[in-house]
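Single chain ahead, written as structure tokens, the form predicted alone.
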Amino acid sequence: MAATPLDRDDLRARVSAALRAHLHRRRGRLALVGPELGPVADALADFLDGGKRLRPAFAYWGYRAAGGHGSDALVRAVGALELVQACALIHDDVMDGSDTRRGKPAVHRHFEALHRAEKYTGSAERFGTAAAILLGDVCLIWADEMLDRSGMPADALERARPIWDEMRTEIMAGQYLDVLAQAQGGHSVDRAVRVVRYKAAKYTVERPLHLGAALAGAGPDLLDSLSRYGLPIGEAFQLRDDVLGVFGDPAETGKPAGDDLREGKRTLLLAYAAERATTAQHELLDRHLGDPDLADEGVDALRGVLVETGALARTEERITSLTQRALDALRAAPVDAEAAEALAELAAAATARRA
């Protein structure tokens, strides 16, 4: 069986390895300050033991396509990407008051308990929203200690640096279009691709891909080349998350089935249906969506909804037809036959049907 994108020269192995020592480096800095931070270091270790490393994919064969050869110093560099998404992942937790990250407990929730297994004063919540904050900001901080020390070249590392600190921006831009879509309400297919565009997309496989290809030297037309690709694939990316998040087995996805329709997420998925939805139907969407209490059979009848009206059907045909828009690009790509099998196969991996 040929190896896949994610497993050739044991990457996924190798950036977990990489980030371990990293964690283990930032730890003894921790101890520096107080035994009190031992609970947080292991808190961050187990929160990145795990993940399909899908980032660090993307980047490492953006650097392969345009040219450049594996090192371990690579695996550092887009390592780092791993603690930018952990802090996004922990905020993003916080923001829409999550329970459960990857079948554990969210980070707040986990500091949530040990303050009451510790029986400390005051509330417990607001001690277990602080602690995953704090600890969100340490990973932005050790993401960039881990890209700057990684070995690579000043001169590309240099190259990377606009790259990295506009991908960040996205990302916190994103949250708060996320954030003020939920607020706002209502139901709007441009907003709703405007944040899947950059909550998600860009971040997780266009700015990734921009990273590794500047690490190699690359020029502007091979990174145009790689926003054709990456963007419709980020953007599938998320729909299948979306999908995931209300229709996903709880076993795969790490998160009660659900979940978002709870958190009253103003996805796509939502918009298409609010679009041809009846007068009924749009009274069980306002009624049910973004009510934490949401029953099962709540869940069950705003699923209905999304199949009667074809969003789930639309939503499905548009990863679809992004997906097909990114292979198209990549053919037409100039980079060699290994970087475009392996870039094919990991857009076969972020869309992948899991329900």
Second form
Number of protein chains: 2
Amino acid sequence: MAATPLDRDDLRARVSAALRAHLHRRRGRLALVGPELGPVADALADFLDGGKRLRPAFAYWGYRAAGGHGSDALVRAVGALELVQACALIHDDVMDGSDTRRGKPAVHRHFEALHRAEKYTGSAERFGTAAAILLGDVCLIWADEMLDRSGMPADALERARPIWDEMRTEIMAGQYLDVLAQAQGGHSVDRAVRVVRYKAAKYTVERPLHLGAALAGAGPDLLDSLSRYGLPIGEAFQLRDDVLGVFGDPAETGKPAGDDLREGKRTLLLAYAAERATTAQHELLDRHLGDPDLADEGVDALRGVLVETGALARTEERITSLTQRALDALRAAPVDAEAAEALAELAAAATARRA
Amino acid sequence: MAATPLDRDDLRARVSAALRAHLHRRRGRLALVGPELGPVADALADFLDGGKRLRPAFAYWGYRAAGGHGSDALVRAVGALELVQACALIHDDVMDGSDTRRGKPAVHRHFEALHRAEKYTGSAERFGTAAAILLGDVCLIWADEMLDRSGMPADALERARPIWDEMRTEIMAGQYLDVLAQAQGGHSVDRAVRVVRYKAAKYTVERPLHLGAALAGAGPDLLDSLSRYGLPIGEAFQLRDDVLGVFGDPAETGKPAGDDLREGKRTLLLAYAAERATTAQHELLDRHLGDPDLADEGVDALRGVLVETGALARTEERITSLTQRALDALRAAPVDAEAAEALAELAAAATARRA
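Form predicted alone done; form predicted together with a further copy of the same chain now:
Starting with the chain above, the whole complex follows.
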């Protein structure tokens, strides 16, 4: 039986239910500290309500690819990845000063609004930042707990833990590279590729696949096969995200159009553009990129540069060839037909032109 | 043989060595991501160089109190508490906008300075904040790893983990209560006591004791005994910290005099003062407390209020009686003479009038 879209929806629903159950238990713990913690638990529940559950899906199918059978314990274990991701996003939004996430106010903005509504004293912005930092920390802690108490056997967890640890260090290191690239300015294809590697290729796809496979007891050969599929898909996923960040429909991405340009994100798309830009186009990039007040006309002008320099087309070609390479590797991988089909479908979902 | 000060210095040195060894291994991992991560590893090593290692000491003696024998694995396991604390402090300094920690620039200020020295583009402040958020996250992750790979037996770690998890959630919840109290303003003895309970009594003393005792396989009776000693000592420790934050010598506290007053921390000391303040004294509190630009004269005026209302004396009395209660509980606890002596000495160190 192939993995139909219904299966993906079903897994998504099960992961969501597992997250809700975990949060429910932890909410009880927070209530013991005090009723003031209610808004913290609410904000987290609200935040976790969204998300495509892509990382749990890769981990789930990594487990299945290694011959494991799905279970509620497995869904809980892979669901923990969503809490790591919640930490990364909540902290990322503070770092970038983003207003919106998943079509709703970013967590720090949400607590800023709470500060204003309750007429608290002091800086609403500082309160929002503090609450979001702490909420991100809580996500990281609860992620750990959710994996640990998933009900997976102790030996499976022991195999998974080194991968879990590497993954968490890598995402933070990748985030730092990204922040540093913005601060250093300029454009470099090499640097952009390295940020993509750690922030996405490994963190979003390869490590989740390995996590699932390790839970099932996979050996190094299967892990290597999964890397050959996962790394290109992860890179393609991030490039798609970069393209959507500039050209995507805000109704679908959940973020205002051009936000990545206002933040001055040093994407591969921009590095490609800089390689082939005329002097006038370079001036446009320098003037507009990273301008937090950039108006829609400026966004349009930058989009024009990305199209005219061929950067968009080159990125699309790269997405296509990476995806192809991943699918070729998948065909050569020692995984059964059902897992292969599900992973092929996930590859398509992760790199699709719609958010 | 009693626990002499030399033993405490020795434990501190062993914990420091274990932290350095752990960081050394992780630095190698970061170097694989890229040479740009060097300053991140350096900043963390520098930060971890300081600290009194109080939490590891309580955990170590909790283990010994439960009849366990010290080992390098135990030192590594309890040393992990310093990394949780590093996360809490690094993030706390971002949230409070503190300039100084342990006599050196706070981590976010350190990265701000790096941004300026390297003439990076964009906001130096934003870069510093981003780097400190990520470094704090890394501490939380590496804390976990250090405990997990300490070399303690799997069954010991399994017993310790629920306590480790509770502790980490409690510290973040306590921090939120603290931030919220500042935002809500006003003064409440009840609220101040609750913040102290979670931020310090449980997190700094009770949970580390329990962590150590659980690693050694202690039963619920010993855990209760340790709570009867640990909770009052933890509260007394925080009250001492509050007093030092206002009246302490900056050369010893590593923070400018009066910083807690500029941040508007809602301490029990202040709640006591508010309870007995005259109208004029209330006006002084309202005017100066939480003023980030408060000059030394203002700090002196607030100190005057704390002395004249009897708040300082009341706090000192409370510290004395809490310490006494803890020592009485310790005498009644089923622990051997050596552990009892070490815990009595730790009680004195945690509540001493010098930082």
